[in-house]
Every structure is written in C-alpha cells, then in structure tokens.
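Just the one chain here, the form predicted on its own, laid out as structure tokens.
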Amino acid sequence: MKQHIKTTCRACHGGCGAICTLEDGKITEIRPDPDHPLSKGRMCIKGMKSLEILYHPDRLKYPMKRIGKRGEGKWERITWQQAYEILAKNINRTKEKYGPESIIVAQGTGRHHFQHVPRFTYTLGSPNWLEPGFAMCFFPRVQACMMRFGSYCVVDYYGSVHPKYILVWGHNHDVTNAGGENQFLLNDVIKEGTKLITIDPRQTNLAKKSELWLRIRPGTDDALALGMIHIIIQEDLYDHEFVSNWCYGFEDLKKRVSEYTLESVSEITWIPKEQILLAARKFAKNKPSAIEWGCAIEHTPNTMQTVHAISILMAITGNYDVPGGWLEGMGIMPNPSHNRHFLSEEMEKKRLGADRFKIACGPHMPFPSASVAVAYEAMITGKPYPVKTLLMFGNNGLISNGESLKTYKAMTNLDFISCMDLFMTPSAMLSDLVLPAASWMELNEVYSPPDLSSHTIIAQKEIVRIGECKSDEEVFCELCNFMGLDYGAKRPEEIYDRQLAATGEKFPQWKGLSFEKLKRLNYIQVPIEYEKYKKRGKFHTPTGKCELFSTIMEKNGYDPLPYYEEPPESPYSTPQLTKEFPYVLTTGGRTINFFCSEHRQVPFLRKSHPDPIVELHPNTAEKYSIKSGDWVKISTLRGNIIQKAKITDGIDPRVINTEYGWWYPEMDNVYESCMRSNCNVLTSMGEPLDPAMGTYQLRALLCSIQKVE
C-alpha cells in the first residue's frame, strides 16, 4: 500500500514542500508539493535526490566509540545507553576539573536543531555554544537589522506588489535558499518584471540576468555602500518623509558619507564611476525596491560596518516594510526557550569573546554565541581558560572554520570530542565518540520561514528511521534526562507544542494549535501587514526610530556610524606581499549540487560536479599556461590547495575565486581528505577581527597560483 506524506525538505536552509511516497516501510519517491505556499511545486536537485542520502551505504547507523588513534578510522559499535554513559562521564569530568565553561557545543548550519543547541549548552551550564558561520554568515545582517530597525528584514516576494529593482549584493540566490527564502521566488519576480542590479566579483547567473553588474573588488563592499549613500543624499534622492519622521542620526550620517566621493569609491572598488552613479540612481528612484544580500559581505574584519552601511540604503530610500520592499517580520512563531536562566551573570561573562565582541558574544545581547576564533585559540593555548571538551552536532569544523590547519591543531589538542552527523566527516574522524543523526525525512520539527521574519510555519515529519539514528533534539532531551538535568522536556514535541501554543495566543485564528494538528495541516500562514512601525508609533529600538546612528553600537564602545576599512591583507594594506601573492582571492564559490560541506558522497550530485573549481580570467590563465580542466595550486600565507581550473571572462584578471566546502569522502586519510582542496586552508582566523562581531578574514586575501602537472 502506498502512502503519500507531505513534509518539508531541509537538505539546505530552505523549507521546500516535499511529498514522500512510502511503500512497505520504505520511501520510494520524493517529489515537490504543488500546494506548498513557498516553493509552489519546486525543489532543487539536493531535495529530489535525498533518497541517495537516506539509504546511502555509508550512512552512520549506530553509535560508535574510537578504539584506535584519532583519525585512524578504528571504531567499535556501542549502544545508545553506552554512548550516554560516555558523554555523561566526560561532561562531568570536565565540569568538575575545569568548570562547565570548558565545554563547547558546536553546531553546523542553521537547520532543524539550530535553536536547540543553545538550550542544550546552557542546560549543561556552559555559556559556549557556537557555529562556524555565526560571525561570518547571516548573524551580522541580523544584528545590523535589529539595531537599525528592531527587526530582521526580508524581500517581499509574498504580496501582490513586487520590487521594481532588487539590489543583489554578494549573494547567488540561484543556487542557495538563504534563510528560508526559497531560491525560486527571486526568479518568479524577475519573470514578472523585477529588474536586478548585481554586485559581485563574479559574473554569476544572476549577474547575467541583471540590468547592471558591478564587478566589485572583494572586500570593498562597505566603501561602495557608503558611496551610494553619499550620491543619494547629495542628489536629494532620499525619502524625506521617512527620514524626517522616522530616522535618527541623519545629519551625522550625511557628514560621515561626505568623504566617500564617487572618485574615491571607484578607485577603492575597481568599479567605473558611471556604474556606481547609475546603480545608486536606479535604486533610489524606483520604488519599491529591495536588497537581497548574502554572506559574501560578512567575510572581512569590517563586517559589522559593512552590513550597517548596506542596510542604511533601504532606510533612506523609504523601502522599509512597504509592499514590494523589505518586510519586517510577522513573528508567527517564537523561538523555543534557550534555558539561559541556568547561567549566572558571572558565567555569562565567561563566554569566549564576551569581553571583546560585545555584539556577537556580549552577555546583554538577546542571542549571543561564543567566538569561533577565540574558542579555537583557547583549545590550543588554554587562554583565557582551558577548553577540553567539544560536542559537535552537524558540525564539520575542519572544513567550515577558517584556517583549517589551526582548527586541526586545536581539535587534536582536546581531551574529548563527540560528533553527531549523517556521515563520517573529517571532523567525525577526529572524534572519540560518533553518533548517528537523523536526516530530514527521519525527524519531527517545526520551522517558521523566512528565518527570523516568519509568516509561515511548516511541519517536518518523521516518516522512516534508518538503523539507530536519532534527531539531535531527541539526544538533547534524553541525555539531559540521563544526567538528571532539567532540560524542560522529555520529548522535543513538548517544546514544539509550547511554541505553537504561543502562535495561537498571538494569532487567535490558530488558537489551540499543536504539533499533531500542524502535522495534519502541513503548513499555516498569517497575512502580511505593512508599515507596522506606523501602527505602533515607533520602531523597536532604543530611540524608537530607525537608527542610522546606532545607539547600541555607541553604548558598547563602537563607532555608531559605518565606515570603510581596507581589508588587512590586500594589494593596498600589505603591498609587500604582492610580489609573492599577486592576486586577490575570494572563496565563496557554490553550486546547487552541494550545501556547504555536505553531499560530496551522494553519487548523482557528485557525478555532475565531481571536482572543486577555481575560476580565473583568460589573461591570468594564459600567463601560467593554464587551460580549463587543469589542476591549479592556489597558495596563501596559510597554506596551499588544488582545484580544477575554469577559465572565464566573468571575473577580474586580478581576482581568483575558489569553491567552498570541499573534502573527499572517498579518501581514507582524514588529513589529506580535508586539506587537499578545502579553501579554508587558505583563509585566516587570526587578528585583526571585527571589533563587534569577531569576524575573521575569509575573502579579499592575497594568493598565488601555479599549474599542477
């Protein structure tokens, strides 16, 4: 008998509707759900081929403990009871000998378990949870929007009015579902007449679809944004009504941006003056418009000021929370409690990075994380205090953290590591205990996209289970119960019920909503309201205004106005390096086949994209006798890797682009597997770091290239 079960694909950050066909206890087909309110009958290739993940012969299927040397690949199968005993023993030993702060809980991308990892960490008594991208992906944008508007914002793809222009900034939405904004929605509005201005060092597919492509020098986005603000103010193109009635600090901003002249910004960014002028005018004159921004703008030590500058463009043009502009979130469902009450004020201050990076890690921020850079330094040096235990959940830090050689050194210096994942990743290979994680078809969860701006709730359902796999959320509940800790729930579904009950309190039409009811409904939505700040009479900020001058930044000792800062390693800040490393490196290449470091062992996905790709201009390739398909060595001060050449005129001759997330599951040697082609071997986790977020330099570094015979 066949059953057709509606659920949600979470093979990436998106939340596309999926229909799984179940026959005799086995899923035999995955197809898109035509009734899904967001994806509307579309799925990417990762979702469509998820059966190759679910039933892959190399899936982790039961707990295992290490019996050989770290990285040697010798394991012994154990029970979950034994796994919990090992975890409890090592957690308690670390707490007793060093204190709970010496335990770090690390997660990967922000999917089903994202909000549950801090809850688990704080229940253990540690302030130190982290994920590789917290200061480098998404959360700088979140923090900037919260400080500016009091809410995170997304492009309005959802109403009857669509943007006239979308400024696509450092984002390749064709191949990513960023923050739950389905990749299909951007192409939908393009077909209906929305025009694009793309800012990217590479000529992506979106750049090819754009009316205007600004080929920016990597790492100079802050200068471009400030220059565009200057043009809009100088030419009187800003929204006077919004600025006068709702903005705080306009005159201070006007004075700050006056130094970012068209000539100076063109020189900094390598973008012709006429293109900068045209982009600023088109964006300001055509309302409504919006910005679709990506993590590329968050990869330098001036991240916080970069995202501040870009977000100001939305404010002064009056495109905030209007139909077809940037939406303020409806907040249909609250996040689960993080059990932060278990942390004392003293323990909050011990969060790694709290004393320096107050916007990302500060004890008074609503959602602080430990600093990745400080945490891995503490693993090596024991300063400011020893870190001895690392618990990873969907985290492949050897690939995803910057400066991979440093990450490897840090991990091999720990007393105990556990890793919960779908496959034996390089990070799992270095662990003492490996736990089998459930895939998106094997777990229950609720999700409210777009992230932090939710107006939709969708259900993720357990349909099958492979071996002894569990969801991360189940393990948090069960382990805390095993250790006698008050997690606040025996089962994850209890937490979901509380979240959904809060939805019913806020939106009476969903009174009495529970997880079981949501499973039957599959998804719910609330109507989008616009200009909510007018109905409230204020913004959710300290001044009650849209803060162009950030009082929160000022209060924490940072510059309240955005400014440009040259990347610490560049042709201009370190010209002495250009003789050995003459090219500017950017490291953000993605493909629809993979998500971060995932899916390289999935046969169909790997077959169509078998090797990592480095992009270089024909003139650069000719200089080194490199042809498309040749293997190329890329080197920086940190190390070198190899990737396969793609020759394209869609990149500046002075710039090299490498793909992100590469490792080789087919290799037995864990070190070779994760260091051979991983672009983070090339990046820097060292000083300087962003003063507010602790972001390190992942792009705009200097590199050299060489053909590999």
Ligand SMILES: Nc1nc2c(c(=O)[nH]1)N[C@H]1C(S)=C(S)[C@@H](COP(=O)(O)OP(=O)(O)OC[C@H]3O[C@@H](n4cnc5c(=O)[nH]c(N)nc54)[C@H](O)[C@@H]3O)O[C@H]1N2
Contents of the next structure:
Amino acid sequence: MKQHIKTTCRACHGGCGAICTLEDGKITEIRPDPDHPLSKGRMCIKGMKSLEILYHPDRLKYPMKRIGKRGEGKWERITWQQAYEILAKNINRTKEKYGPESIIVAQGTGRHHFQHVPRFTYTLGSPNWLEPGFAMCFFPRVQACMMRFGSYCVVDYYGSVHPKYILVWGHNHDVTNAGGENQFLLNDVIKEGTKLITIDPRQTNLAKKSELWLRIRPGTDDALALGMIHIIIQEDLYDHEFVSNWCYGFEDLKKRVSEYTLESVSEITWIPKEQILLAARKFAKNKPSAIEWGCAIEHTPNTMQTVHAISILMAITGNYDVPGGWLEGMGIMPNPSHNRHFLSEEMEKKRLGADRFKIACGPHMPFPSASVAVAYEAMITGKPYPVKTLLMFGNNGLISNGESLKTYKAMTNLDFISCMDLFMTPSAMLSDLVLPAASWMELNEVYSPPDLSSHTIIAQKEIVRIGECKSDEEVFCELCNFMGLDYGAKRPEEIYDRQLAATGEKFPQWKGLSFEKLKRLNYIQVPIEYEKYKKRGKFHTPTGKCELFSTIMEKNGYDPLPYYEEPPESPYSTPQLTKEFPYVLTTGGRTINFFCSEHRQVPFLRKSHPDPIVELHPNTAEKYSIKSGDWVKISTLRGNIIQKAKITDGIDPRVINTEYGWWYPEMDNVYESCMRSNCNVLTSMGEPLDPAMGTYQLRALLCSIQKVE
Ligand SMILES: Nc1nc2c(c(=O)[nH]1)N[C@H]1C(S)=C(S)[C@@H](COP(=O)(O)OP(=O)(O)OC[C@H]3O[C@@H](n4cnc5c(=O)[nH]c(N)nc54)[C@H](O)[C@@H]3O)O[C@H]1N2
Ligand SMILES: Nc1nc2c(c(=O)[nH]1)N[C@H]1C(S)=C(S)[C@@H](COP(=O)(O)OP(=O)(O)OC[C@H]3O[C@@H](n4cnc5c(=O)[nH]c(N)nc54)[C@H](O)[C@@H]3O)O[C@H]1N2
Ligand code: SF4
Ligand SMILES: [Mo]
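Having gone through the form predicted on its own, I am curious about the other one (the form predicted in complex with the ligand); can you provide its structure?
Let us now look at the entire complex, which starts with that chain.
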C-alpha cells in the first residue's frame, strides 16, 4: 500500500514542504508539496534527490569505534549501549582530570538540532559549544539587529506588498536560499516587479537580473555602507518621521559618516562613484525596500561593524517592520531551554573567548558560544586551559573551519574525539568513535520559519530509519539519562511539546497544541502584524529606541558607531606581500548542488558538478596561459590547493574566487582528501580577530595562482 506523507525538507537551512511516498517501509518518491504555505510546490535539486542521500550505500548505519591508528580507517561495529559507555567514560575522565570546560561540543550550521547542542553542553557542565559558522555566519547579523531593533528581521515576502528594491548584499540567494524556501519567494517577487541592486565581486545570476551590479572589492562592504548612509543623509533622503520619533544617536551617526566621502569610498571599494550614488538614491527613494544579506559580509575581522553599517541603511530609510520591508517576527514559538542554570558565573566566564569577544562569547549575552579560533588554539597550546575532548554533532571542522592545517594539528592533539554524521567525513575519519545520524526523513522535529523571525511552525516527521541511526536530539536525551544527568526530557518530543504549549499560551487560537497535533496539521501559522514597535510604544533595546548608536556596543567597550577597517591582508595594508601574492582572494560563492561540505558523494549532485571551481578573469588567465578546465594551484601564506579554472569576465581581473566545502569522499587518505582542494587551507584563523565577535578571515586575503602542469 502507498502512503503519501507530508513533511518538511531540511537538507539545507530551509524548510520546503515535501510529500514522501512510502511503500513497503521504503520511501520511493519525494515531491514538492503544492499546499505548503512558504515553498508553495517548489523544492531544489538537493531536496528532490534526497533519496540518494537516504539510501546511499556509504551512510553510517551503526555506531563504530576506532581499532587502528587515528585516521587509518579501521573500525569495529558496536552497540549504542557500548557507544554511550565509551562517551560517558571519556566525558567523566576529562571532567575529573581537567574540569568540564575541557570538553568542547561542536556542531555545524543551523540544522534541526542547533538549539539542543547548547542544552546538551551545559548539561554536561561545560560552557564550550561552538559552530564554525556563528561568528562567521548569521550570528553577527542577528546580533546587529538585536542591538539595533531588539529583534531579528527578514525580508517580507509574505504579505500583499512586495519590496520595490532589494539590495542583494554579499548573498547569492537564488543559489544558497538562506531559508531554503526563500529562493523561490525571491524569484516570485522579481516576477511581480521587485528590482534588484546586487553588491558582489562576482556577476552572479542575481547580478545579471539586477538593475545595478556593484562589483565590490572583497572585504570593503563596510566602507560602501557608510558611504551610502552618508549620501542618504547629505541628500536628505532619510525618513525624518522614523528617525526623529524612533531613532537614538542620529547626530552621532551623521558626524561619523561624514568621513566617508564618495571619492574615498569609490577608491576603497573599486566601485565607480556614479554607481554608488545611483544605488544609494534608488534604495532610499523607493519605499518599501529591503536588504538580503549573506555571510560574505561576515568573513573579515571587521564583521560586527560591517553588519552594523548595513543594518543602519534599513533603519534610516524607515523600512523596518513595514509591509514589503524588513519584517520583525511574530515570535510564534520559543526556543527550547538551554539548561543554562547548570553553569555557575565562574563557568560562564571560562567560556573560551568570553574575556575578549564580549558580543559572541560574553557571560551576560543571551546566546553565547565559544570562539572557534580560541578553542582550536587551546587544543594546540593548552592555553588558557587544556582542551582534551571534542564531541562533534554535524560538524566537519576539518573542511569548514578556517586554516585547515591548524585544525588538523589541533584535532590530532586531542585525547578523545567523537563524531555524529550521516557519512564518514574527514573529521569523522580522525575520530575515535563515530555515531550514525538520521537525515531529514528519519527524525521528528519542530521548526519555525522564517528563521528567527517566524510566523509559521512546521513538523518534520520520522518516516523511515536506516540501520541504527538516531537523531542528535535523541542521543542528547539518551546519553544524559544514561549518565544520570538531569537533561529535563527522556525523549525530544517532550521538549517540542513544551515549546508548542508556550505557543498556545501566547496565541489562544493554538491553545493545547502538541507535537502529535502539529504532526497531523503539518504546519500552523499566525497572522502577520506590522509596525509592532508603534503598538508597544518602544523597541526592545536599552533606550527603547532603534539604536543607530549602539549602547550595548558602548557598554561592552566597543565603538558604538560603525567604521571601516582595511582588511589586514590586502594590496593596501600589506603592499609588501603583493609581489608574491598579487590577487585578492574570496572564498565561498556556493553552488546549488552542495550544502557546505556535504553531498560530494551523492551521485546525481556530484555528476553535474564533479570538480571544485576557481573563477578568474580572462586577462588574469592569459598571463598564466590558463584555459577553462585547467587545474590551477592557488597559494596563500598558509598553504596551497588546486581547483579547476572557470574563466569569466564577471569578476575583477584582480580578484580570484574559490569554491568552499571540497573534499573527496572517494579518497581513503584523510589528509589528501581534505587538503587537496579545500579552500580553508588558504584562509586564516589567526589574529587579528573581530574584537566583538572573534570572526576570522575567510575572505579578502592575498593569493597567487599558477597553472598545474
Ligand atoms: N572558506 C570558507 N569557509 C567557510 C565558509 C566560507 O564561505 N568560506 N562558510 C562558513 C559558514 S557560513 C558555515 S555556516 C560553516 C559551515 O560549517 P558546517 O556546518 O560544519 O558544515 P559542514 O562542513 O558541511 O559540516 C556539517 C556536517 O554535518 C553533517 N550533517 C548533516 N545533517 C546532519 C544531522 O542532522 N546530524 C548530524 N549529526 N550531522 C549532520 C554533514 O554530513 C556534514 O558532514 O562553514 C564556514 N566555513
Ligand atoms: N546550495 C547551497 N546553499 C547554501 C549553502 C551551500 O553551501 N550550498 N550554505 C549555507 C550557508 S552555511 C550559508 S551561511 C549561506 C551562504 O550563502 P551566501 O550568503 O549566499 O554565501 P556565498 O554564496 O558564500 O556568498 C554570497 C555571495 O557573496 C559574494 N562575495 C564574496 N566575497 C564578497 C565580499 O567581500 N563582499 C560582498 N559584498 N560579496 C562577496 C560571492 O561572490 C557570492 O556570490 O547559504 C546556505 N545555503
Ligand atoms: S531549498 Fe533546502 S529545504 Fe528546500 S528543497 Fe532544497 S534543500 Fe530542501
Ligand atoms: Mo553559514
């Protein structure tokens, strides 16, 4: 008998509605759900091809312990009971010998278990959970919005009014679809007349669809944003009503941006003056407008101020929480408790990075994590204290952390590493224990999109299970219960029920909501309201205003107003390096086939994108006799890799772009697999780091190229 089960794809950050056909205990088809309120009958290729993930012969199916040398690839199948015994023994040994802070729990980018990792870490007694994104991805944007508006906000694709213009800023949204379903919503509004202005060193498809493409020098986005604010104030294009009634610190801002003249900004960013003027005017004069921003603006040591500057553009143009602008969420569902009460004040202060990066790691911030750069340094040096145990849940740090050679050295120094994943990744290969993780068709979860600004709750459903895989949430519950720790739930569904009960308390129409009920309904929504600050009479900030001058930054010892800082490795800050490394490197620039370091082993996805691609301009290629399809060696001060050339005039002749996330599942040798084409061999986790966030340098570095003969 065939059953058609509605659920939610989570093969990326997003949540597209999917219908899975179940026949004789096997899923035989995945198709888009036409009734889904957000994706409305669309899915991308990764979602559609997820059966190749689910039933892949190389899926990890059982817990396994290492029996050979680290990285040698010799494993023995064990039971979950034995796996929990090994975990408990190593966790307890580390705690007794070095203290709980010596244990690090690492996860990856915004997956289903994101909020459960801090809960698990704090239940173990350690303050140190981390994610290779976080300070490098999304969290700076979240923090900037929290400090400015008291809430995170997203582009409003959801009401009847659409943005007139969207500034697509360091974001390749119709490929990377930050919230998954958003790629479709963006393309819907474009069809209905929304115009784009794209700020990107590469001429992406969105840049081609744009009225204006600003080919920015990597790492100079803060200067451009400050320059645009300056133009908008100077030409009196700002929203007087919003600024005078609702903003704090306008005069200070005005003074600060006066330093950023059109001439100087054009020189810094390599963007012609007339284009900067046009972009500022079009954006400010057309209301409503919005900004779609991506992680490209969060990969330099001046990340926090860059993100601050860009978010100010939304504030002074009065585009906050208006139809077709940036939407403040309805707060439909609270996060699960993080069990933070298990951490003493002293332990909070011990979080790696807490003393330096107050906004990302500070003991008094609402959602702090440990600093990746500080944690990996501690694994090598034992300072400020020894780090001995690394528990990874959906994290392929060898590929996604900066400076892979350093990550490798740090990991090989550890006493114990466990890794829970779908596949035997390079990071899993270096571990002592591997645990099989469930994919999106195999687990129960509640998810509330759009991310952090939500008005929808969606149920993800366990339909099948491969081997003995489990969801990360189940492992957290079971392991803590096995160890006699008070996790606060025997099963993850108890936690979801509590979150959904809180939804029912806030929105009476959903009183009595439970996970079982949500599963039957598939999704629920609440109506969107706009200009909520007017009804409240205030913003949720210390001054009650929209803070152009951030009192939280000031209180923590940082500049309350944004400023530009030249990238630490650049033609201007380190001219002595340009002889050996003449090009500006950027990394990332993702593709639709792969999500971060995933999917290189999925046949359909790999076949249509078999090799890592480095993009360079025809004039640059000609200098080195490089033709399209040639292998190119790319080098920086940290190391070198090879990727295949794509020659395009959609990039500045002085700029090189490498793809991110590459390793070769077909190779047995860990080192070779993760060092040959992984762009993080080129990047840096060293100083300087962003003073507020601890962000390191994944983009805007100097490199050289050479044809591989
Ligand atoms: N140079 C450079 N480096 C970058 C970036 C860049 O643009 N340039 N981007 C950065 C950004 S923005 C981010 S967010 C990080 C991302 O870094 P990560 O999130 O660490 O990404 P991955 O390397 O893909 O590792 C995630 C692993 O989780 C596994 N996985 C998937 N689903 C599950 C699950 O449900 N449970 C478990 N246990 N495992 C699962 C996948 O198979 C994969 O091996 O990388 C950062 N690194
Ligand atoms: N298909 C797919 N989807 C994904 C991912 C994936 O790997 N694959 N990764 C997920 C993750 S973790 C994240 S964070 C998001 C990331 O998604 P995006 O935020 O879109 O990140 P990227 O594609 O790395 O970079 C976006 C654009 O920024 C440009 N860029 C590079 N350097 C600069 C710069 O200095 N300034 C400016 N203004 N632009 C620059 C690049 O050319 C690129 O076109 O996507 C998520 N979704
Ligand atoms: S965009 Fe993301 S959520 Fe949507 S189908 Fe693709 S992978 Fe799945
Ligand atoms: Mo990310």
